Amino acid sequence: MLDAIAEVREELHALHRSLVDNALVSWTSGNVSARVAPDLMLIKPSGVPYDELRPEDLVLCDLSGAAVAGTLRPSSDAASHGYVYRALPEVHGVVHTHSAYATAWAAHGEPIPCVLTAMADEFGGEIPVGPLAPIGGDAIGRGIVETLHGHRSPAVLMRNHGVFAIGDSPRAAVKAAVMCEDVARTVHLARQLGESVALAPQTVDALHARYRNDYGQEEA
């Protein structure tokens, strides 16, 4: 278990690489954590930079958010991530961003309506605004969990907070973190050319669909 353990330290150190990389995060705000066990995560320490953070830097934490080992202290929304392990059982990676454009339709309040067929594709409708929730204990997992269902979305923005976003993988969720903040800032230019058009409930389902089932290699 401990070289899995260290697999994925390597793997998730990478992926909050990638949130630089993709400008969904500035200084330290933003993390990604990852299932490790049945009742057992890692996730990014709380106020370290991420062009000092080392794999081995990442919190082992029970799924209450308390760290289980190591001296540094994990993130403060720990818990929250850990609530929604605790909730849905499919999940295995969870990412919060504070991209620009995602997070202004956050503190917009509003969904971002689909449409766009990348969006149909990846979130398989609008992305739901979640409710506004205090940092450091685990509403806003509530909140992320409640928002989430009914919906096929993996990402929500959570009001006046930022993006949460969720997948079956550490990578699934960035993925959907980077995409949301992409057709965030489309819909944003979108809207400055005047009203967009809403894709058919059926297109998004034919849509969302095909991507699900036909886009890409199949796996070996």
Second form
4 protein chains.
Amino acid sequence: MLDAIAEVREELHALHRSLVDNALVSWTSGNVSARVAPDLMLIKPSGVPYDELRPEDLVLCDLSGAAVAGTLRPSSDAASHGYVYRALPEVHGVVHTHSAYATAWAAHGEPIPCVLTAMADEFGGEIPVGPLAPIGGDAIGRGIVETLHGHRSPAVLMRNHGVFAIGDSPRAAVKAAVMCEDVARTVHLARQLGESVALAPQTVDALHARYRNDYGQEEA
Amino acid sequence: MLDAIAEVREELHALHRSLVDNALVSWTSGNVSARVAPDLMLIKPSGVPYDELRPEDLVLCDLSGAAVAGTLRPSSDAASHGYVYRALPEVHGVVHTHSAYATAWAAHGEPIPCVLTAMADEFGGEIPVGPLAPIGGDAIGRGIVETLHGHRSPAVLMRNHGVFAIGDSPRAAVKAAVMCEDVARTVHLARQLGESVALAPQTVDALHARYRNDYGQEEA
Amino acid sequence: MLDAIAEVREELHALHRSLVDNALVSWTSGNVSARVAPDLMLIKPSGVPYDELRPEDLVLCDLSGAAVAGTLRPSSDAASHGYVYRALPEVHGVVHTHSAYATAWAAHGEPIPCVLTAMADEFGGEIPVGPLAPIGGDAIGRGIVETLHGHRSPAVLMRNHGVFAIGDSPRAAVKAAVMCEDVARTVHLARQLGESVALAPQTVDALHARYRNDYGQEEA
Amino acid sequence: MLDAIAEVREELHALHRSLVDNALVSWTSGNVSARVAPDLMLIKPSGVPYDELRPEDLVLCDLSGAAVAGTLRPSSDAASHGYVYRALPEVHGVVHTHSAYATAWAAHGEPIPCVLTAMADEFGGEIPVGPLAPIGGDAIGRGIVETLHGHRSPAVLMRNHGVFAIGDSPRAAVKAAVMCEDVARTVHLARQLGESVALAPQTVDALHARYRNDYGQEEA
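Could the form predicted in complex with a further copy of the same chain be shown next, to go alongside the form predicted alone?
Full complex below, order starting with the chain above.
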């Protein structure tokens, strides 16, 4: 298992880099985690700038968010990530960002309406808004899980706070965070032009099903 | 012909890179194709990230959008590109993006009005809006061709979806996609200041004719 | 003189690069010129992409805008640049861009109001709007010169078109173009929040005088 | 002490680079200073472009803003920085920028309301607006100090001008400037969607206390 964890350290390190490359984060404000065992995760250390972060700095934690190895303190969002892994066994990656357009929707407290085929593809409908909850305990994790229940979206806008995105791999979670900001921006720009007609539910369903089944390459 | 196709693979690979460099795409969301024979095209494989894309990965397809060589699945937009090549023999390049400002106009469903001399130059008038159509079949291709008919614009905003741009070469199509986003952004910004006066039709005609005839270098 | 011109070619080449680096241009849409003799200028060739432009490609022209050496066709804005040099002997650099925020003000046809100390510094007041004029002849040049007369601004917004900026060197003209887009953006963003109070004329005068006299390093 | 100052020169040089990398400045428009002794500071020379700035160019000044060594003229904001160091002994770094979104709020003259958990964390409430004051004397420095008094924010929006940010190190001041622009942008984008509910004072207090105490790594 140690070799496998070393590999995930490299991948998570690269994914933190891609948060920067996709302009989702400022200074030290976002983080990615990966489930590396049923009850263990790796997550960014708290307050470490992206350009100083090394693979070995990622903190191995249990799913309460407590470090189980090393000397670095984990992200203050560790308990929230851990709650998601506890509640949703199929999730293997969680991302948190304050990306600007998505966080603007979160501050305003309005779900991003599904007015784009790319949203139907990736999110299967609107991107919902979860509650404002204190940082550091279970409340954010519970808010994420309860809000995503009943939606197909892998991303949620936590009110007055930012984005959490999940996936069956850390890379899938990062993709969801990138696409969340992309559609948050496009729909924000569309809103400034006036109203947009939302896609009909059956159109959303058809697009989402096609995307899930026919997009990308067959698994090897 | 194989050598010629190898050269186009290199060019298409570089043009996909320029979609990224011009900030027209997120993750895997855009694609470029090139006609390489009267009834054959090369197009991006489905779901492959730009930084992993290699020239040899581009998929050779017939104009129904079906792969005729290799093991990678073509872009889910292949049938739409193919329809355009079938209907418009002079077209040798097609580009599809979800670039943010242009897609915002598409979501709102409003043509971009011709209020800039650069739009008159490049588009010869407004950039029109085409129908919302299901992804994967002929409907998008037909919508593109029917909407562009009667316009001088090489770009069309497909409603709730994104941009398709065409050209007599893949590079010309990419240029049209880049300029479409550029003017979509500028006119969006102008709209936020209040109304702009559209150029008079004879002004548009004069600018477009000059641009077609006197701009750039003589062909060797 | 040939050596001096070779040096200006290198400088102009670098300045075209800085238009790209400062995000003022898309594709081939902007240009910089330099006066290299009382009645000669160097200017970008028409339609050449920035990443293919070489110092030796810059076209030596008389002030009617006609090439006097080489085989490349000069920018279609050459006559406009030339008019400015003819009318304003102290000008040694001219820049033209379609930078997005400034061009949005130009499309809307409203001068950028002087609500920032940085505008008072650099522009000594508002950035004025000039007429819509056909591309290729004297009309744009005349519009630039007539509009700047009576303003301290080295930049002008040509209606429905874009920015022209002038300076006593090509570098100073590029600086004016960069600062024009910078303040066009900031004032646009401020406008979306509501009204801003314009600086009082005596405040503008004091800031402008200080900036002209006390800013930067003493000339060697 | 000379060795220590040489180290700070390197750090300040890198921090000026980070103003560019974080898109906070155009041309020569921002500056960072560091207190290097109770009554001495290092600051950017006036009007030097960032890509030409060398560590040895940073100007050693007393806290009136007058150079005490070297031949370069200090930033025209040196007296303002010096005033802050004189009034606030715990401050060891000061940053000034015209970053676009924050300066838009400054032009409009409205504090940035605390509608984001990240604002509560970093700023402990709203980011306040200080007076319009002439550049070059004590007035700006006095405006900064008086406005920050009674706020927990390390950043202030100087009306019609731009941002000043302070910190117990130059790096902390740069962080405050980066986060100021980040939240200025997000709250601006939120405003365009409609109103946002401000965080309750006790929520702000709890977030701020947690961030001050539990965020980042323990000091070694």
